[in-house]
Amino acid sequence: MSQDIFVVVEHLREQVADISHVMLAGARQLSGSTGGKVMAVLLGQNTQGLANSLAADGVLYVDHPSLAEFTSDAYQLALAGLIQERSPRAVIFGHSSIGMDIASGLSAKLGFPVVSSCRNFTADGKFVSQICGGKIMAEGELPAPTALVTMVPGGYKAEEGNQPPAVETIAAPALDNLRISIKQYIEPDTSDVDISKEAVLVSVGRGIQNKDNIELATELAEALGCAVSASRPVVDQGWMPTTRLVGKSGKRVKPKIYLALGISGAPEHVEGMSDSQVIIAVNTDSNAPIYNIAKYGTTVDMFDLLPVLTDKVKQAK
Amino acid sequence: MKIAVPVKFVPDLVEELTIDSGGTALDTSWLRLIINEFDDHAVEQAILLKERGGGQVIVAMSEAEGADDFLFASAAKGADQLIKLTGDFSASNNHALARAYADLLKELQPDLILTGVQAHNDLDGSVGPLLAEYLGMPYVGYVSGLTVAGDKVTVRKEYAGGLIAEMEVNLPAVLGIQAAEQPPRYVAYSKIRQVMGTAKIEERVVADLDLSGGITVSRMFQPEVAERATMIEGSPEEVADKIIGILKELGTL
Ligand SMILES: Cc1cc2nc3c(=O)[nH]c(=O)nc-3n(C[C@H](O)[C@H](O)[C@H](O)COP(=O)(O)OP(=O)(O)OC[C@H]3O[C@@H](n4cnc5c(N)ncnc54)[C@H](O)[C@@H]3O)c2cc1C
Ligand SMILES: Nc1ncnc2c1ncn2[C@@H]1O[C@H](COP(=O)(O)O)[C@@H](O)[C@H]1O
């Protein structure tokens, strides 16, 4: 049993994901109350070089052909033994396409509880998780002896280390009978406008109600000479193409102005647009979490506002 | 091909959420519940697979207000078997739930289990992978499309930025659905009414939940916000003028 905090490093195609640096920052704070070391756990094949940018006290590196690409199967097998053997105080995963695939399975396999959607730790080492689309926070003691944690961004700034940590190479266990294999990656479509390069975005959420109403946003965007972007439900309903998606699974944007129309401000959306210079939110729900990050807001109905705003923009030109 | 879809109701986030007097849980007395949107997608994906390759779709959920309506609506869309778990779930946690559903699923022996990628009411995204581990099946989440071929399924797994990984997974498997290949279909109430006459909801009593493995929340609170937005009041015209002012100020108009 140790007081160390493990961080399972997320990386994809030779790139360390931002969330890894956020998790390391969280682990650093947590280690202040546990007294242990921050250990990055890096799995891969010939990916040792990725260790250099990690702000950790040490790196545990496991190299194996079956770890060359992420699959939950191989990752879980490789991690289970390591966690059992070293019994860290906590293991932090991203609350992401990688971390969420493995943390809970390990929880069942090892019998250690899992704390999910953790945003930050308190000074005395409690977890604070974000629930109900960012409307509520839940706090509690980190389960002992070992807690598995999935972490969302927002609580810590991603920071890279300034000197390469010491790397300890660990022999991979037998990775046999794997049930998942990767066939190929499919690149995102780049034929459409790149919303991450726009100075202004008119962004629509579920509040737009239907496909026909998208026209109202398009007219405003045309008047402004900018593009329309969208939240996930709008894309999942087929009202806008995936190329316009802002958020965790879509693009990260940072325009000068982000006009959020009928978007509630769920954490997965906020992840993609919180770096915008000025966010103006139009949402009839005065309690919507979007107002926690917007600079300006209004609860007027967007269907009353849009035609008027579009006219006035045209006149102002 | 037998496909099971465990689904869950969650609070409607557009409503005001309050914390109960104990300070550690949501006040459920006025809470309006709706289907977890990713579960709606999971049901849709299951029906699509059935339409494409034949098979049987089972939808299962725990007792909740509106559960019967949702189950009948699923039947109207094409689900073949409807199951409702009853019992005291008030103190339950994700591990307890997953074990209860694992018992049910061991008996049903589906080839494929589709859950939502996550539900937003509690500490999220756990039940699918927990189920997989308790059933000894592989799990892949963030799935937005899949093809079954023989004893394998090829899934499209989403990563940030629109990158997709195509993965091949041995069946039986548990998949966490992010989005179905097409938006969940709408089904007319008249059709649901029809189904109510013939479809049957099987009730299963879950006694003695094993509660081990959960976590304890000691405090719930509304997020503390550094600075809330400055609200622009007035008529649509006045609000529009203010927004024009901001656009000009930033040199974007
Ligand atoms: C793994 C995962 C990844 C995800 N990735 C993303 C992502 O990349 N991007 C993303 O956006 N989401 C993502 N989501 C979904 C996210 O959790 C939310 O469900 C989504 O962001 C909600 O979209 P919304 O705000 O448009 O809809 P809602 O939350 O339904 O909000 C609609 C809002 O419109 C307001 N409204 C309604 N009518 C009007 C009106 N007439 N005028 C003004 N306001 C009105 C309502 O008050 C409400 O606040 C992801 C979820 C998961 C689980
Ligand atoms: N009480 C429940 N009954 C049935 N299915 C559930 C339940 N809780 C969770 N699930 C399933 O597991 C998925 C993930 O839920 P969660 O782990 O709560 O985020 C949901 O989308 C459902 O498919």
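Numbering follows the first chain given and starts at 1. None of these values were measured; they are calculated from a predicted model. Rigid core here is just the name for the largest C-alpha set that superposes within 1.5 Å across the two forms. First, how it differs from the form predicted on its own.
Superposition on the rigid core between these two forms places the CA atom of Leu60 less than 2 Å from its counterpart.
Core-superposed comparison between these two forms: the C-alpha position of Leu306 differs by no less than 2 Å. Comparing the forms between these two forms, the C-alpha position of Ser274 differs by 2 angstroms or more, with the core used for superposition.
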Given for the second form:
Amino acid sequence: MSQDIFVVVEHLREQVADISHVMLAGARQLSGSTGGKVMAVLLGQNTQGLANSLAADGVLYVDHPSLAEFTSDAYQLALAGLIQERSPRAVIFGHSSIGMDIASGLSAKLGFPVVSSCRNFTADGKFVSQICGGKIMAEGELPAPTALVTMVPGGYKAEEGNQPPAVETIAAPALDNLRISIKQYIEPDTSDVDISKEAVLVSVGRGIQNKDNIELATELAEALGCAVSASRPVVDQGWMPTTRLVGKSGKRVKPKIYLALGISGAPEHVEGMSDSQVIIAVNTDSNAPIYNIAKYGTTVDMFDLLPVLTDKVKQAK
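Show the form predicted on its own, please, because up to now only the form predicted together with its partner chain has appeared in this conversation.
Only a single chain is listed, so you will not see partners or other molecules.
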């Protein structure tokens, strides 16, 4: 059994996903306890150039037309033989729709256990996972011989490699007669404001209670000269359009200031905003997971705070 740590790189449209850099940072810490190398696993077609930004000791690159776009069965077939052959100590996936799809399928196929929602690793190689929406942290030993791990953002900052790692090209297995293929990408509406380019965001969550209360956040955002964004529950209710959604199924944002109003901090939301420079949380629940990543916070009722804060901003201008 090898002591290497494999990181399965997520990428789309010739861009490496931020969660991939977070996973590589976590793998670097884990490899310090195992004594192995950090090996990025890059699947695709004509995507070897993406390896240049990966902070890994090496890259295992599999090139095949069936890997040009992500499909679960193609990725599972390509990874299964590689994992069995190399026997890494752990294989890290993003805790995303892609990563969870691959990890669960490989677990059933290979019989390896899955450690889900891992936030970080300890100095002695234990995993720390978020459960109950991030309110409880569970710590344990990584199962042997090979553990499959899905990682959430928040425990590490994304980092990029300083120099291109060595790339080893791996022959793809037979990838014929796949059940699923990508026919078309349907692009979202781009007529609305692009929240990923905003320097300041006022973001509302379930705590806003109803659609009418969003006006309070809008007034503050107008005073600040910024946009309003939202978490999944607000968009699911139809109170804001999907173009304002922050999180795993929405936009990834990196504003200078992210004001989170009534947002609990579920992993799916944190994945989209954890790289904000300054996170300010307003939530009456002092145990809300959002406080794990916030630099500043208050448990005051937002409905008492927002009118006063808006007036103060207008006076300051």
